[in-house]
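Given next, in structure tokens, is a single chain: the form predicted on its own.
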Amino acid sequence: MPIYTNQIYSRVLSSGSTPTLIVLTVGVLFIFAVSGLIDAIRAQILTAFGVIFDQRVSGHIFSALFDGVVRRQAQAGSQALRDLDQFRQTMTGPGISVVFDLPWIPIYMAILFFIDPIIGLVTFLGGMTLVGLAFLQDRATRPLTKAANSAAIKSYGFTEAGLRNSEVVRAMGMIGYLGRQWGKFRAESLTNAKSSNEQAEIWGGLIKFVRMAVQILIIAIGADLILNHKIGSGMLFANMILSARALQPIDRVVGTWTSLIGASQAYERLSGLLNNYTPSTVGTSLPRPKGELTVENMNYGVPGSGRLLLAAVNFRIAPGEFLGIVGPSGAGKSTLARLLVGVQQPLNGSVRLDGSDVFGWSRAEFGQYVGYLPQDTELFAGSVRDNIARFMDGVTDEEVIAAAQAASVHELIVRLPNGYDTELGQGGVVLSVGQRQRVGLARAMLRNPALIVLDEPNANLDSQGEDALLEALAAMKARAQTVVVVSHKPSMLVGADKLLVLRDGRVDLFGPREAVLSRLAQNAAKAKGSTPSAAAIEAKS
């Protein structure tokens, strides 16, 4: 544009030319058509980078997630997805096309000091104030938005906890006090917000005021050398030209500093919770265990809580047996729990499944020789079928209805209006909770694992869902599968071949049912002042 322009005033103006002025526009037309499809191009590499940048990243996200709620690291979750959606879009979207115009401004310098250095001074002179001015906006802004940022992040978590126990808040009566704490978070990030887009607007008006005083410069050193006769009049506005788009990458920079920002701060939030995350490997193929299950000098806590929730636990169960653990509450059984099926790692010590580190093996691979009912059963939106199948493709109808009636879950089952195919909703609140734990047990029960891990499965029953579960558990010793149970019932055990009792974190007693039952009630009779009978003891057994 800078050179059609001066060659309309120096060349075709004055020489009267229509010729030239048709060879000029068409060449610029031509110019400006190639221009405007390599912009189209570039557009369409950023899109198509964001899709493939999402694939590769979105994954090792949502895994990273739920390492990090198991580690207790992780804060409200489904920013993280939020996060990389505002960084992706940021990255593909109009500002960072502005990093591809940053080359251009020293050859338009350039160019403008080949015209005469004044100009290019100036300009250089404008450029870099711009730049300091940026920089001293960054410095009044960022601090109240990553404040502003950091509120709306816990207001949004706020939200989703209480969504989450709905009918605790609504049935206490506590939805007017959530929502004042609620509003202090939304307050403070609004009148933060307020803040920086006011120390923002401040500065962007500084800014444009520096942007136009330059161009007005360059129109008057350019109007002086005219009348000096240094250059020609169709160089003034090759100058004013030139000088804008110099300065234009700066200023589209300044106007898009706000979504740079909260990029720069959801890369941070993005990358602290992927630097402790180690995506899986696929390693060598391990067969399908037997069940044989070790606890060896196992000690766990909280990391950075300094205290041990499991200390100096050591036990073995062999393949086929059933063992369960009791204890009074804060023992640590459900946390015992879930280190047997390596949802979390112990802090020294192990837990082997036929000498394999459970925490170590592939997830794929040991889901497929693992169930685990935990404590809060939770299903996903999707049929009945496809939570019991746990999504997996492949899992055939036959796979699918054996695990159901395993559990004795099958009857309940063909009772819903779609039976196996009965969309569940989100959580599955289209179940009560005893269904939705029978239902879990039945995706526990999935293709006969070789262990199995039951935390409190019958929290939520009533006698007949007691009923089908104690079957359950025939079912399965039956089958010489390895049944963990945690429960504080008796009649949950009968079938149990050995009992642990936790206290304090620690193993308490460890062996054969009969031989625990009569600890436990020589123990009490102690505590009582007087000797167990043997009726006593094969009662309380």
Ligand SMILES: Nc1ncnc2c1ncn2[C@@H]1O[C@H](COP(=O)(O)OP(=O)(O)OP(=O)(O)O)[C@@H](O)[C@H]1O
The other form holds:
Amino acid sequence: MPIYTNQIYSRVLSSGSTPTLIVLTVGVLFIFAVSGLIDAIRAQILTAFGVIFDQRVSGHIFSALFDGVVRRQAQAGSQALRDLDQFRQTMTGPGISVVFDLPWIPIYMAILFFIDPIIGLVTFLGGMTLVGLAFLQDRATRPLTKAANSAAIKSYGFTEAGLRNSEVVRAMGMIGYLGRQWGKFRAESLTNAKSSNEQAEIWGGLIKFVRMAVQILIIAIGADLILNHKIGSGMLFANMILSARALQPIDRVVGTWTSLIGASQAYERLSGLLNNYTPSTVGTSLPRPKGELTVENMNYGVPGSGRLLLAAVNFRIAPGEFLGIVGPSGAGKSTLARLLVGVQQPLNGSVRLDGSDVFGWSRAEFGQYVGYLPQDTELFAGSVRDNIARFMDGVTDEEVIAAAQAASVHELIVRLPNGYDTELGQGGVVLSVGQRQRVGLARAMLRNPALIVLDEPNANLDSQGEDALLEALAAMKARAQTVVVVSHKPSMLVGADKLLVLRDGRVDLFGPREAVLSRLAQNAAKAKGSTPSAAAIEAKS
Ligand SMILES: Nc1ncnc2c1ncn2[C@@H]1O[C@H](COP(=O)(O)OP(=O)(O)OP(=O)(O)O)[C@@H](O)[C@H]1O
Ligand SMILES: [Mg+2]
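Condition change, the form predicted on its own to the form predicted together with the named molecule:
After this comes the whole thing, all chains and molecules, with the earlier chain placed first.
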């Protein structure tokens, strides 16, 4: 554009040649058409890049998210997926095109220096001032933006937790109090965002003023140069446009700064999540284990807490054996169950299935050989069949039904509105806690895994459900599957080969069922017997 204007002045107006005007105009139109086309292609490439980027990264982040939640990592949460969206949108949106304009600044400046050193110098100094102001603006707004964003994330997280427990909230009239807590986060976010915007407005105004001042100076200097016959009048326009071009990218970067900062913070959170995530390696495939479970000198505590939840746990069960784990509430039974199926990593020591470390095992492969029923069974949105089939491909109807029958839940399922195809979850049928637990048992039994770990499987069952469970346990034993059952109820563990008594994270007793039961009875008798004797001693004294 500056070259065109200059040429019109110096060649067309002075010579009065219409053909020159036509050639110049057609040439410039052609250049702008090409430039527009390139812009459109650039936008398309960026969008396509965004899609490819998402496809490559999102799956990884989805897995890292689960991993992070299990390890209770701070960055883990659905926020990570929002972060990914924000980062992708900024990196492939119009904001990023500003960055492509930055390399042109020195080129425009060089041309201006070439036209006239004074004009070049003024633009250069103006540009430096703008960069300095932009830096100060960043210093003033960045901490505020950061605080606003993290408070907003807290308020979203709080809402999510509140919604998950909406029944508790409603039953006990907690909404007002929860709303107050939520409002605190919300207000913190808004106040910080407001101050950040105010700061941005003030600095933005200053930046705009400096830019205008530089451009006015350039025109004034240009006019002075014309008066002194140092440059032609066409050059004045060229100078104006070139200096505007040279300074514009700085202005635009300042304008999109907030979203660039947001994207960089999203990037930081995502890196924090991904740096701690090692995708489970797909190593050499191991053969189907027979089910020998060994726990060696295992300690476990929540990383960084310094408190051991399980200490020096040692035991071994042979393939096909049935181990019952008992112990008071909070003894660490569920924690032990989670470690047995490789959900968490021991601080030291190991859990091995047929000699291979369960935590290091590729999750997808290990998953085929293990069935796990947690204490609070949640099912996923999808059909009953999908849930029992664990959403895997290639599971036949026969296998699903066999698992349901093995868990004695087939009759229950066929009585549901759509049988196996009944949709669960949002908008579908809601199963009762006991029903969920029984479908969860079928999910654990799919394809007869070598190791089955059940955490209080009878917690919500009626006597009929308990009978079904006992039958299922007997069938597992008949199929020589290794079974670990955590339970408070002695009746659940009648078929157990071994018993493990856990107390305060330590193995109190371990051995054949009969031996452990008689030791427990002895201990109980001793505890009873010791009370009167202690009283007698006291009485004597
Ligand atoms: N994520 C966690 N962070 C910190 N401590 C935890 C965590 N999970 C469990 N604990 C602690 O570990 C201890 C054992 O918990 P666990 O759930 O294993 O007990 P449990 O024996 O299964 O009890 P219950 O019979 O009530 O199910 C408890 O003191 C609990 O506070
Ligand atoms: Mg438990």
